[in-house]
Every structure is written in structure tokens, then in C-alpha cells.
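Here's a solo chain for you in C-alpha cells, the form predicted alone.
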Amino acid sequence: MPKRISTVFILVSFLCCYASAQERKTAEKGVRSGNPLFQGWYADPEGVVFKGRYWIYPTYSAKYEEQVFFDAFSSSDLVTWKKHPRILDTSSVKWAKRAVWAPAIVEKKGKYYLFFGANDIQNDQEKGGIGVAVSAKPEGPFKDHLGKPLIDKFHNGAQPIDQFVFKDKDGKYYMFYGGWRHCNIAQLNDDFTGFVPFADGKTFKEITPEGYVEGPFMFIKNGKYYFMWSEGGWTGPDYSVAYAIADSPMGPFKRIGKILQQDPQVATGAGHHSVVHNEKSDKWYIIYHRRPLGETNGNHRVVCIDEMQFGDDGKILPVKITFEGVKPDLLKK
């Protein structure tokens, strides 16, 4: 190996064992994350895992003529998290004028599909709904899939916003969306350009369980489907979160109950989350947004961790929000 390689590879090599010490040493002292977990005003956060690194696609909360962008957040650990900044905007999505929000995103053949709400539409008259935008990295930039809507109307009732994209047990991907207290399932394609049909002809189909307002959200775990959703109003503290279990991504979904709320000595507000789960240390956590104590502002909401946990029953039990947020967890030993 000639020398300059050589020194090249042993530096970068230092260095990597440098950040896994830095990480580990982290651990050690016991810091915790703190809630929120970054600075701005954001909401509805998607979290996942892409690479090794926890990933966060929040809302940028601001008036609906400001909120025309998404930044996305990456961690090793939980705890120090990077910021990506302005992945996608409403420039590179020619139909979305005004109010992108709630991402979901997933990983499919090495690329990254971004679905996001946008125009804020009342009625099958108004442009916008539900759109798609690609790329090949997790952090973006993302151009837009289809040029249009992939959902433009209203369905059942449902307004096209709040999708989360669910990948089943055998492959299918499925779509779960839907404002004004209705929620739809619908299987898409495999370009994501679209949709498949049921067997019943049907493509949209209602699954809305009671005291369903908007943000679905499902993960599988010993092979049971948990369907969650937000409760209340999104401005009021009474925002939350419930859940039910059922055997299949179709239901039916008999509410259990609430599982994240307010706190009047911590926070406000607490809803519109996600779920991720690290397998190796097997702890489940919830990524959600909430409202600090004292705010009035509607868009003043910010993004928080807390760890989720099951009983014995596989029930799961309700969440303490903190202030402290949670312990580092990183996902490679």
C-alpha cells in the first residue's frame, strides 16, 4: 500500500473509532436527549431508521403561507441529532402553493419515496391533497414523483392529508391517511404512481375506528397490527393519542385506548406521532409533538421522545412525557 493511502486509511480509520468511542463514552455518563429534541418550531414528526441512523420528517410548523418546506433530522443515538435543511420544498412541487405538512417516507429498491399533505384543500374543487417526491438519499434533495396529486379527492369522507405508508409482513405497501375523523386504506402500486384495487373493486376503503380525528400511524409486533391515531384538536390541549390491536392491516380496530396526553406540569398538546423500534437493545419509543406550557400560539409546537413500553399482555401503557426524553440507544454495537 503506498504510504500516502496508507496514512490516509489509518487517519480515517483513527477517527472512526474516535466517533464509536465518543458515542460510547456518551452512553456511559447517562445523558439523555432533553425534550424537545432540536430547536424550531415543528410537529407531526415521521421517524424511522434508514442506515444505521434514526431519522426524523417533521412538519415546519408556521402559518400555512410559510409552511412551504420540510427539514428532516438524523441521530446515531437519540441524543445528538443533525439537522438536513430543506430537503424539499414547494418549488420543486409546481401544484403545492401553501402548507406541506406530516410527512411519512420509506425506503424501497435504494430510493426514498417523501409523502406529504399540501395545500390544505376544503372541497374536490381545490387543487392539492396528497403528493410523492423521490430521491436517492435519505436526506434529499427530493423532486417530485408524479407532478400532480397522487390522492386529490376526498374519499369517504376523508380530507387527502396525514398519510403513513405501511409496509406489510409480505411486501404490499399500504396507505393510511385521512383528516376530518375519517381514515382510508388504500394498497399502492409498485412505482408508487398509484393504487391497486381491492378484490372488491373497491380503492379506498374506510377503517375509522372510534375517536378518530387524523394522524394514523401502525407498526407489527408479535405479529399483532397496532393502529394508532390522534385524538382532540390539534390546537388544544387536548390533543392526544389512542390505539387499538387487530390481525391484519385492515382491521377491524376496536379502540383500547389513550396512551399519550397532556401533563399540565410538563407540557400541552401531546399527538400526531410516530414509532421506532431498535432491535438490537429490543426499546420502543414515540416521536410526537407537543406544546410548551404557557403557549397560546397553535404553531408553536416542537418535537419530543419518550420511551413506550408493553405490558405483559402486550398492551401498550401510557407514556410519561418528560422533560429529560430518553437515554442514548445506538442502533450498531
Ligand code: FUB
The other form holds:
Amino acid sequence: MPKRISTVFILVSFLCCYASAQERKTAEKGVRSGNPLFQGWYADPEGVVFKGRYWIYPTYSAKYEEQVFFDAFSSSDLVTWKKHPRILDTSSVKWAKRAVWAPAIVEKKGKYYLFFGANDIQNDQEKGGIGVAVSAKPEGPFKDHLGKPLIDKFHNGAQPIDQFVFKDKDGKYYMFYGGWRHCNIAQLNDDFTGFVPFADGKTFKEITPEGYVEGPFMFIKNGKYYFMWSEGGWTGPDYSVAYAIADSPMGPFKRIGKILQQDPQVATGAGHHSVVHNEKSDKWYIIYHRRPLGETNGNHRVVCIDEMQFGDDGKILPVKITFEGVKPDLLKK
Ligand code: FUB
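The structure above corresponds to the form predicted alone; please provide the structure of the form predicted in complex with the ligand.
Then the entire complex follows, led off by the chain already shown.
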């Protein structure tokens, strides 16, 4: 090997060993993430794992006219977070002008697809709805995939916002979405340019559970489908998260109860969440936004994390929201 290449190789190996030793030291010291997880007003966090790193994609929480971009955050251990600024900017999505909300992301065949709501449309005549952008990397830059929204109308009364994309065991991708107290499910087509109608010919099926307001989320555990959503008003103190368990992604979803809500000693308005699972440690985390105690500005929302645990019967135990957050939890050795 030429001398210069072998020097670079030795240096890179040394830096990698040093970085993972540092990560282990952090884990041993009993450090915690703290809450909020990172600085700034952010909401609706989508937590996800890509290639050995945790990622969080939140809404930038500000006046609607100022919500014209997304930042993302990534971490190897849940404690130290790196900011990736402006991974999507409305300057590259010609139909999105404001209120860019609630990102949801999936990786498919090496590409990253970022779904989002834009413009907060109030009726079928307004321009906007749910869009999708694509990038070769989780940190973007993301570019509009279609040049137009994927859903730009109200179906079954659901405002086209707050989409979550779920990959089922059989490889099918479903979108759950909807504001204004209605939730629909639709099956995405292969290249995420549209939807595949269900056997009965319908494209958008309403699956709204009791109490549902917005912010749907789904995960599978032990073969069961856990469907979760936000209840209450997002600007108020009683915003919260409830859930159901079903045998299929289509439901039926019978509400079991709330598992995340305000704590008068800690924060108000805890809701619009996501869930990440570390397969190595088998720990489950809920990532959500909440409002500092005494704060009345609806936009002052911050992203937090706490551990989510299950009872022996598979039910989710009520989450204790904390200032401390979680311990380091590396995804790989
Ligand atoms: O952040 C904008 C909106 O607030 C979201 O779309 C809703 O779910 C609520 O969290």
C-alpha cells in the first residue's frame, strides 16, 4: 500500500476507535439526554433509525408564514444530537408556501422519501395538502418528488395533514393521515407517486378511532399492530396520546386509553409523538413535543424523549414525562 494511503487508513481507524470509545464512556458515566433533547421550538417529531443512527424530523414550530423549511437531528446514542439544517426548503417545492408540517420519512431501495403537509388547506379549492420529497441521503437535500401534492382534497372529512407511512410485514406501504378528527388509511403505490385502490374500489378508507384528533402513528410488536394518535387541541394543555391494538393495519381500532399527557410538575400539552425501538437493547422510546410549564404561546413546543414500557399483557404503560430524558443507548456495539 502506498505510504500516504496507509497513513490515512491508520488515522481513520484511530478516529473511529476513539469515537466509539468516547460513546461507551458517555454510556458508562450515567449521563442522560435531558429534556428537551435539543434547542429550539420544534414539534411533531418523527423518530426513526437509519443505518445505525437515530434521526428526528420535526416541524419547525413558528407562525405559519415562517414554517417554510425542516431541520433534522441525528444521534448515535440518544444523548448527543447533531443538527442538519434546512433538509427541505419550500423554495424547492413550488406549490408549498407555508405551514410545512409533521414530516414522516421512509427509506426504500436506497432512497429517502419525506412526506409532509403544507399550506394548512381549509377546503378543496385551496392549493396544498400532503406532499412527498426525495433524497439519496437522510440529511437531504430533499427535492419535490411529484411537483404537486400527493393528496390535495378532503376525503371522509380528513384534512390532508399529519401523514405517517407504515411498512407492513408483507412489504406494502400504507399511509395513515388526517386532521379535523378524521383518520384515513391508503395504500401507496411502488414509487410513491399515488395510491393503489383497495379491493372494494375505495382509495381512502376511514379508520377513525374514538377520541382521534390528529397525529397517527403505527408500529408492530409481537405480531400486533399498535395504532396511536393525538387527542385534544395542540395549542392547549390537554394535548395527549392514546392508542389501540389490532390484528391488522386496517383495524378495527378500539381505544384502550391515554399513555402520554401533561404532568403539572413537568410540562403541558404532551402529544404528537413517534416511537423508536432499539433492537439490540430492546428498549422502546416515545419521542414527542410538549410545552414548558406556564407557557401560553401555542408555538412554544419542544422535542422530548422518554422510555415507553409494556405490561406483561402487551399493553403500553402510562409514560412518565421527565426532565432527565433517557440514558445513552447505542444502536450498535
Ligand atoms: O405543528 C403543526 C400541527 O400541530 C400538526 O400538524 C398537528 O398535529 C399539531 O401538532
